[in-house]
Structure formats: C-alpha cells, structure tokens
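This document opens with one chain alone, in structure tokens, the form predicted alone.
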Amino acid sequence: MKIAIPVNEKNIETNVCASFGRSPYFLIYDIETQESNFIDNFAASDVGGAGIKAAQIIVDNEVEALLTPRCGEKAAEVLNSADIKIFKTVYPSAKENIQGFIDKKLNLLDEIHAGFHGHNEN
C-alpha cells in the first residue's frame, strides 16, 4: 500500500507541511517495501488551483491514502473520486505519522475546508 504525505523537505524525518496544495514535496511511502520516494509538487507555485493539481499528482502516483493536516474541498473531491482515503496527521514528522497510520492511530480527516481559491497564505 502506498501513502502520500505533504512535506517541507526531501527527508522522512521532516515535518509535515501544513498546506497540502502548497507543499513543496510529497513523500510517497510504500508500507510493504518501506521505500520512500520524494516528488516535487509542481503545483505549489501556481496562482490558483494548486490543491486540485496537487491531488492529481497523488492520484497519478497510485496512492491509496493521503496523510495531511488539512485539505480543501476541491482537492478532496479529486481524491475521493479516485477512492483515496484522507487521514489527519497528528504528529509533527512524516515518519511519526507513517508509524501512526500503520498502528491505526490516525483518523479520517473529516474537516474539509473551502480552500483558499487563489488567496495566498500569509
């Protein structure tokens, strides 16, 4: 099973990025093989629609679950249409959240926000 996490750096010890769509990288982690792969989020600098484009990156990487602190409604629609489950991160680092997911300590993300719709997070 492959999971994805928005991260700030290309390192499994790095913190989870607070913004899914604007995350600089995604960590794709295969639970069976324990392999980590980092991919650039080319949508991070887009003026609008970053969440939707970021969600499509996750779909294209054949991920089954996303671990993130929050997610916008348009991105969630893309992920849900691909049957990707969205779980809320509860630990600071990507590594801790991976273990939390494996240990079934993460809950499904049930607070989907309206999105920022082109507004910068300052």
Second form
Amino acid sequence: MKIAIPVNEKNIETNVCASFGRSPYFLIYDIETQESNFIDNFAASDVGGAGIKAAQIIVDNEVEALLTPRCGEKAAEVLNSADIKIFKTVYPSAKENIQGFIDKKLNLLDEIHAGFHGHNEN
Amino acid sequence: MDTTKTNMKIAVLSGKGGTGKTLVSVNLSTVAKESIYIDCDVEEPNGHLYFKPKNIQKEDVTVKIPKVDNEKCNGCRKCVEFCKFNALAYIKNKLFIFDEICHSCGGCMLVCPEDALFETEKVIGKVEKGYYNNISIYTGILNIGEASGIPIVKKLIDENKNKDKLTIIDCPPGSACIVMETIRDVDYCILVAEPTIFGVHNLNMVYELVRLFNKPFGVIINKYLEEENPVKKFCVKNNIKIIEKIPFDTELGKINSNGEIAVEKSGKYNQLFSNLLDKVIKEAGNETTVNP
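How about the form predicted together with the partner chain, since we already have the form predicted alone?
Full complex below, order starting with the chain above.
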C-alpha cells in the first residue's frame, strides 16, 4: 500500500507541509517495501487550481491514502473520486505520521476548507 | 461649456469602497443632463438606489464552459495539461471539469484531438438598463458565488462603446483586473480619496494603475476639512492635480443617506458638480469634444 504526504524537504525526517496544493514536494511511501519516493509538486507555483492539479498528481501515483494537515474542497472531490482516503496529520514530521498511520492512530480529515483561491492562508 | 456635445468617457475610481465613487458618478451624470451612467461595481452596484431607473430591461450575461462527451473522450489528457487554471482533472477514466475555476478561454476545446469537448453557456449575472430623465442607467450584477465579474463589465463597456454621449463609469473598488477592464477605453479617470492616512494608501493603488494605463487623471478629496491632511500632502509631493474637494458636510450626508441626488436638492452642490464636470472635460483635452 502506498501513501502520500505533502512535505517541505526531500527527506523522511522533514516536516509535513502546512498546505496540500502548494506543498513543494510529495513523499510517496510504500508501506510494504518501506521505500520513500519524493516527487515535485508541479502545481505549487500555479496561478490557480493548485489543489486540483496536486490531487491529480496524487491520483496518478496510485496511492491509497493521503496524510495531510488540511485539504481544499476541490482537491478532496478529486481524491474522493479516486477512492483515496484523506487522513489528518497530527505530528510534525513525515516519519512520525507514517508510523502513526501504520499504528492506526490517525483519523480521517473531517474538515475540508473552501480553498484559499490565491489568497494568503495566514 | 455645453456638456451635451461631448462623447467623453470618464471613469470614477477609488482604492477602497465607500470613498464616494457613486456619489461623484451619480451627481456628474445628473448635472450633465444627457448622459450614460454605467455601474461596473458588479458585486454591489448601488447607483440605481439614487436613480430608481424606469423601464428596466434585463439581459443575462453568460460565459462559455466546456462539457465533455464521455463517449468520445479517449483520456489523452491534452486538455488537462493545457489548462493553466487547472480546471480539469482526469480521474479513473473520467474527465472532471470545475466550472468555477474555468476562465472560458476555450483552449481545452482547441487542443482536444477527439472533439470530445463542447461549449455550454452558464449564466453568471445580468445587465439592467433603465432610464432616469435623459440619463441611461446601466447596472451590472454578478451572481453571488461567481468568481469574476469581468464578462459583465466587458458587456457593459462594449454595449456603450460608440455612443455619442457623455459616459460616466462607476468603477469597482480597488485596482484589480476588473478595474483595468473598466478603464481600458476611458478618456479620463477621477480618483476619489478620503483625507486620511488610509486614504493615501488606497489612493496610491489607483494612482499607480492610471499611470500604468497612461490615462489623464485628477483627484477628488471627499469628506474634506479645511486643514492639512495626508492626501493633500501626497498629491503635492507627487504633483497630482486635486480637481475638487467635497466638504465633510452634514447637509450632503443627509441628502445622500436618503438616496437623493445632491445636485437636485442643493444649489451649492449643483454648482460644485457643474464646475467639476466642466473642469474634467477641459482637463481631459478638447480633442474628444465634438464641436468645442
């Protein structure tokens, strides 16, 4: 089973990125082989619709679950259509969240926001 | 000056809402006797509250949105890759189209090798046309939840492009794309500002915009008090012409809050706006005046 996490840097100790659509990289982690693969998020610098494109990237990598602190409604629609489950991260690092997911300590993300639409999220 | 003999287009702008764009636009239109008033503040048009226009005709404004014929779509994703706004996604052998994100450029239809995309019309708002004496009143209204009022502004501007009348355009607040669309073809811009530090900040936004567009312009200070103020300083420093000062005045406030037109209720304001209109037409240059 493969899972995806938005991350700030290309190593497994890195922190989870606060944004899904604008995250610089995604960590694609294979739970069986324990293999980490970091991919660039081509949507990060797009003018708009970053969440949709980022979700497309996640779908194309054939993951079964996304671990993220937050997710916009359009991205969630794309992910749901592909039957990808969205879990809420609770730890700072990617590594801790992966372990948390394996130990079934993460819950499904129930708060889907309406998107930032080019505005600063802070 | 005979203001019925000009076909000049004048835009009224400000960096934020509530500075007095509509006050200036409505009173200039009225004092001109024969004119066109266009309310391009499509998210909250309120010029009609003063004019209460008669014989209103309504027309929907639509944009073109792609739809997919799933029988024809072969999943090549050319449209998904093409869309700069990421309005399309291809998930589990099915094309998803996000209408709200689509900017109606039509590119996806051009790049589709299978002819699987076709256009449908989506209503985003409307244009209302009515009359008040010899003033034609145009109001653009954007439906709640729609992303952009630009198609409505374009329709309003296009429809009045070649009219042989003085046209006053009440702009949306700020300096974003929709304001650029509004002032593109105008002959003169009036920048309305309040005499405060915030007023300077907001004025600077539209000041930068009109300079970028190379438009002749002048500033009106609204709610003016006879004392030093930051906007006046800003104008002096940047060599900007202050074409009018509208006083901070209870009489004007009362007329305004009753939804009445000041030039019809007060001799003082009739004089002020008549002079202002003359000044603006002169400032904008005589070349656009027919039979000067």
